[in-house]
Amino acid sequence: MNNTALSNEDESFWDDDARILCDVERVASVRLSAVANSIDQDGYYPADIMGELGQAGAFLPHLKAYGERFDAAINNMSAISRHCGSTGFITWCQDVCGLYMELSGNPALVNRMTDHATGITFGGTALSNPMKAFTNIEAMALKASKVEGGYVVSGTLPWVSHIADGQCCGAIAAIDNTDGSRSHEVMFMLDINEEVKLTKCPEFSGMEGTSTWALNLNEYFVSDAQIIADPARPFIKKIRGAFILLQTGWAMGVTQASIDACREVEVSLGHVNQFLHNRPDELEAELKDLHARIMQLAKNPYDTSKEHMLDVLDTRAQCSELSLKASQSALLHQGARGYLMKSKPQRLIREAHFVGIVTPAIKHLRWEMAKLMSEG
């Protein structure tokens, strides 16, 4: 598929949820379940079984262009992550990218959205430090200079997610003024060319084939066809309800995959499991009242009210815990088996673990929660 409109008829195929999700859950269970172990342990980057999930139609429910379609896009997610929770996190970054081509209301970049979320291309997202940078957690990582036709940018990201030669991401820098105080942010389309030195990170407990980088910068020429948001703030609080909600997709994949793997012993150890707590009936009434507060979450995904963003971050530290617990529970049912290295509990356990570390981490939700509420 080129870049072009889709034709009517085009328009109308994607407008089907519940086939996009049959064909998503499809590809999922036979494509990537096959290889889940391979991404988790060999750091497998599965770009192309993403490129066949971008073909069903995962990537695009959410974005205006298709309908925006918040609930579809979270229940895709979440099919895609009950199978694999470190594509599942991909498919985040996708879907995120996705959202700044568009909503940057830039033609170069809106032009590449097509591509973009039928799976063509690919791009993540470098937003980690900005989003901890704004609220004082820790300094700004990039910083930009203006020059004609753009500005150039330098410094180092540690964990870039979701990126590769000839992809992109999301990414933000700091501009200052002469007397080192702050001007504003620009937030950018970083595209990974020869300017762009990839550095491979420490190994990970998980998550290694989320082709995760440190990026360095020096000087990068970012031109106006890059730009997304200028000034960078106004947009990032556009987003950023949205940006946290997107995330629950990829937790309750998580969460469904660890109750999956909690019946899978039922037959054999269901008499001793019994006596155990957090069994998996409780565990998917938990998960069925949390996906009906996100769905009606997901109807209205750029409200910027107070009263909208604490019940957002606050679902999503819900969605942490919930995924936790339902982890360390799948391994408690299943035992010795579940201890082996290569067991699916292992897996989930360590995806769980990303669920409540990235950002927004589970601290940086409450404190966001806590800093909202005394505003008053």
Contents of the next structure:
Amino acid sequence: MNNTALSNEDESFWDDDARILCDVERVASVRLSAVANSIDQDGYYPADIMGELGQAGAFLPHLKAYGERFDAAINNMSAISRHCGSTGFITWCQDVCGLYMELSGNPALVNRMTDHATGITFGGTALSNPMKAFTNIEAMALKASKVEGGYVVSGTLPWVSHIADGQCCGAIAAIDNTDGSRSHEVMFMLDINEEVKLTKCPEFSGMEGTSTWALNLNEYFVSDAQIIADPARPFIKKIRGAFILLQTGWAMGVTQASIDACREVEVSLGHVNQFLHNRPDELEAELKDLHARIMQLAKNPYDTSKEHMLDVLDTRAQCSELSLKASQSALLHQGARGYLMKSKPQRLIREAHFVGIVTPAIKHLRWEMAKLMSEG
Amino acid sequence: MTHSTEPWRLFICRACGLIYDEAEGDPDSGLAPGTRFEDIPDDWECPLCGVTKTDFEPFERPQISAAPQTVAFSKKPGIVVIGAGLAGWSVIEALRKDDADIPITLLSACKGDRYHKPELSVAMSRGVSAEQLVRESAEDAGRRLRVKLITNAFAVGLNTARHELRTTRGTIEYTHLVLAQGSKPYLPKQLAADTCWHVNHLKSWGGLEKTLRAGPQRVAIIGAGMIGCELAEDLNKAGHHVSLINRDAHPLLALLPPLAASCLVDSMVQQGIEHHANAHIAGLEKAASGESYIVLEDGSKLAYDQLIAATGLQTDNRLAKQAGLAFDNGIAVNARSLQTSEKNIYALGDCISINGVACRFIEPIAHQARSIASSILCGDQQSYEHVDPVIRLKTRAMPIVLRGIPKPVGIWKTVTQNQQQLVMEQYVEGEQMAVLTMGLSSGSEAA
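The structure above corresponds to the form predicted alone; please provide the structure of the form predicted together with the partner chain.
Up next: the whole complex, starting with the chain shown before.
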């Protein structure tokens, strides 16, 4: 599909947001819809389709090299998630991993970015634990020690998505002083090779095709070529807002899919569904408001002001609340049909639950907003 | 075993957050209740995620700051009040007086305990603690007035079309919203929030009080407005060495004529307070010895132990901006109804502005609260009448009472001036704008 993208040498080729979105929508609706349940329940990891989405330009508009259009990246992610929330989620993983490469300024990583941005290579993000650790929700899981030419890192992360042998993910490890106090943290690109032990996670209720693994490192060597940021905190401060904002594309897609599911049965069930609350028009109005707010925030993705961060966190929290509400409504609208195990609303509810609990979960977002607000 | 008498400890799995409780053990994996962490075999695995005990670390139960429930849970949207200061609680009292049943929810950034804020600038010399200033705990007041409490929580978003308030403890619906969020200290750019104290709320005052309890200290107060002047006298009385840093030539520049201001300065100096006039802060400095200094623009330095900002207040505009509420130096409200630019949303107290002017005094709050209650409950949209409050400066050595608000262009006339009293009047084109009484006889009025 769409191999024209690759054959086109014109640099301005990637400038056309509308065309990219159209191509992404086509791949998503034709290819993803057919296998969404298999991805969600049977653990089919859609690497092939991710490759096609990459070639359509799904994973690149937010990168500086391609014009830093976060709005377009979010809309692409939303279009993908409308057909499969799991693929939407790994799109987010892929997108932020691309950000790490580009913003690292490390030539060895920047050189890997083009293949990553066009879906030739894949990679995710193992930042759930450090993001929580940085706001005092939990302790750092990976520990690093300085050695000649880099670091050695040990520790375990329970679930990291969109990784596999030959892929990579951004990770952060803490470096402690000899007296046990914290020196700083280092962020690096963790290349998944034979040194990395991946363990199958317990069965999830959904999102099984996200290639999510428990990851164990035992004296894993990180070379200078893998360093994203050292120290990590200033880098995280810079990208945190963008990192969280990008997720909204995924959440909006799940919400849109839920609205679609309500409407799918309007012809046959509209006469009784009219008595339900959270009707599709109402949900769509809220989604439209939210989308407008997100598009506005996407204009300044690296704004680190307190005001902007609060807006990003609040928007992300609202995305979770809305997707939960919408997916619940989708099931109620479809009634018995939606209660079938393989029905779309069942999958949407599982996806929305994931939107609500993945880092930053609703509770983390509120914790962090409270923290920001109380700082005066 | 030696550790058998120690209390049971908790350990958390760094990977997945599972908590191993020594008291409970992990019977499913053969660890009997009472198995100490040290005694767990190395090949034991976390029952949730499968990591080994090296990925566990000691765990202490974190504090939970949510308020206890004072009323039965209800999904029914009712009146939501933001802010548990004098304004917020006044509105709740007024609402409850006229309607015993209407659901009320109070959202507060702090614990929400009730105290009388004007006391904060005069309480240090009385030797009371923050706990002693609490007149009624939020929990007691919540039960008495049947108010649902959401404390240590912040409003972060407002959707007026859907009547939804987004907070850090979830999204709540309202029929009417009352903004009583107060104002926050305005700090000049030379003063970072973590370098100075303020006395804008009980928590911060309490922190200062605890610190000053250690013994006499050098306290620098930035700003010679009402709070700065009152606080200077109070802390001086409490035994501290106080320097009042005033960027203007006189204290209370907008309110007092030079003659009255110099009487006030004389009174302060007599008490032992240093008044630094025309003193502009360039920055703060910490010497290698650990000593802290204020550096003034003229290059001079002033050593201090504690620094207090009394540099004025401002209203946070985040919520108003987000919801598209008119904002003009404060949340703009209608002068008769105290309604904001949005129907069903009212505001009172320090956070509002009437015709572009903020009014941060205690006196009007009770009237405002009653008006809002009658507007919400009876639909009476005309019940508030704004009058300039009588301003009373609680400087006990030189009490000041000011009726009316002086105008910058006004002309002051001295009516009485003797050892005990100074009375002055201000006129603009023959019309009296303000009457000022300073000294002993006004003391009884100001009390």
